[in-house]
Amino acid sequence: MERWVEETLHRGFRVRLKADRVLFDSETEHQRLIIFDNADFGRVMMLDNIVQVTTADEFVYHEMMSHVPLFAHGRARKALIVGGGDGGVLREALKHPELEQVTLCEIDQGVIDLCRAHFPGVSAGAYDDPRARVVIADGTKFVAGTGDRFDVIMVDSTDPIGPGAVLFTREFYADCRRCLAPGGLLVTQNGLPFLQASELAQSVGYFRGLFGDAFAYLATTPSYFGGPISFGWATDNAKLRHHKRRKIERRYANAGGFPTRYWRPDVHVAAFALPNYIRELVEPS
């Protein structure tokens, strides 16, 4: 008997993925998790009926969440990932040789364990890198209490449902600002602007009250159904999102010119060119 798994994120728009083989379907400590194989998207993980990662297109999201802020900053030594238990952002961040430490704060140890078992290619050994530091904790409590200061913070969160909802509050963003080093940069997962316009507008509105520069950039991830995904952008250094392609190319070459499948210097620059319907969400009226 065929099994189809439905994503229920949007009120008026749902999609189903065929589960050719189910590998895990149960509750972790914090959320419902299902892992299955699909002919088109490869291995798929869904949390609370929302697609989080597929092996076919994970490179898009993970490369854009990590390389855009790290190459824009250019001098990052310490980075923080909030969420990201699949290890994909950690994998990409650790390709930057100048990073001395990358801290990953994940609330759910079960997600890390299951992803290491069923998605070994996503983390690709990143958890065993000596520069990786893993903290199992609520990300809001971690940024509120840590004495560490980070050059780049990447919030690789779920959507604002269940345990991920607190990662979209002004209080959380204010605590992220507190633990950023001077000139630091915060990027966030902010959903699909076409279907979740209020989510992006609210987050960037909070950023505008906390940082000198607030904006967003885009990428197209096929398994995040409903248009391009947005990444929120917050820093006090407005120059970081206006680098020319040649500067990003030099930084990429200095980092070793490692292989990528989506990110590249010209894509980096173009990601900040927002269509009007999205630009209207992130610029004050």
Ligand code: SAM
Given for the second form:
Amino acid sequence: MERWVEETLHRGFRVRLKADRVLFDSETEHQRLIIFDNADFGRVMMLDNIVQVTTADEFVYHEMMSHVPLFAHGRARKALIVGGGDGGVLREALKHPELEQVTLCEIDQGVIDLCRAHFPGVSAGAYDDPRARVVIADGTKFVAGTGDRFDVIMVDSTDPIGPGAVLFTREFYADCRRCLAPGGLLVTQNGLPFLQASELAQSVGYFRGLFGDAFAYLATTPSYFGGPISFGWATDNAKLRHHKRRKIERRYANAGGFPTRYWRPDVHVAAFALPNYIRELVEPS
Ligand code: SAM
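If the structure you just shared is the form predicted alone, then what does the corresponding form predicted in complex with ligand SAM look like?
Full assembly next; the chain just shown is listed first.
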């Protein structure tokens, strides 16, 4: 019998993906997790009925969540990923040779274990990199308590439901700010502006009260249905999002010019060009 898995994120529309083969379908310690194969998106993982990662298009989100802040910063030595249990952002971040350590704080060990087993190509050995440090904890508790300082923090969270809800609060962002080294940069998974406008506006509003520069950048991830996905941007160094393409090209060459499929220097610069309906969410009226 055919099985279709429905995404239930939005109030007025739902997407169904055909599950040609279900590899896992159960509860982890924190959330409902299903992994299945699909003819168009490859292998798919959903958490609490929301698409998180697909092997067909994960490169888009993982490259843009990592290379934009790391090449914008230019001198990151220590980075923190909050969430990101599938290991895709960790894989991409570790391509930056200047990084000495990347800490990944994931609340759900089950996500890491199941993704290592069923999506080996996503983490692609990143968890075994000597520079990788995994902490199993709620990201809010980690940033509230750590004495570490990070040059870049990437919040690769679920949407603001279930365990991910606390990662969209002012308190969490304030603690992230406390954990940033001088000149540091925070980026966040901030949903689809076309369908989750208030989520982006609220996060960037919190950033404006905490940082000197608050903005967003975009990418187009086919499996996040409903338009471009936004990444929140928060830093005290307003220059970081205004680098010219040539500077990003130099930094990319110095990092070894590793192969990418979505991020590239001109895409990096263009990602900050927000259409008006999104710009009005991130700029004070
Ligand atoms: N790329 C995906 C997206 O844009 O929706 C996110 C991928 S990743 C799988 C999201 C991760 O955030 C999950 O592994 C989930 O367990 C983790 N997570 C949710 N709430 C968390 C929290 N409070 N602290 C740390 N990790 C959390």
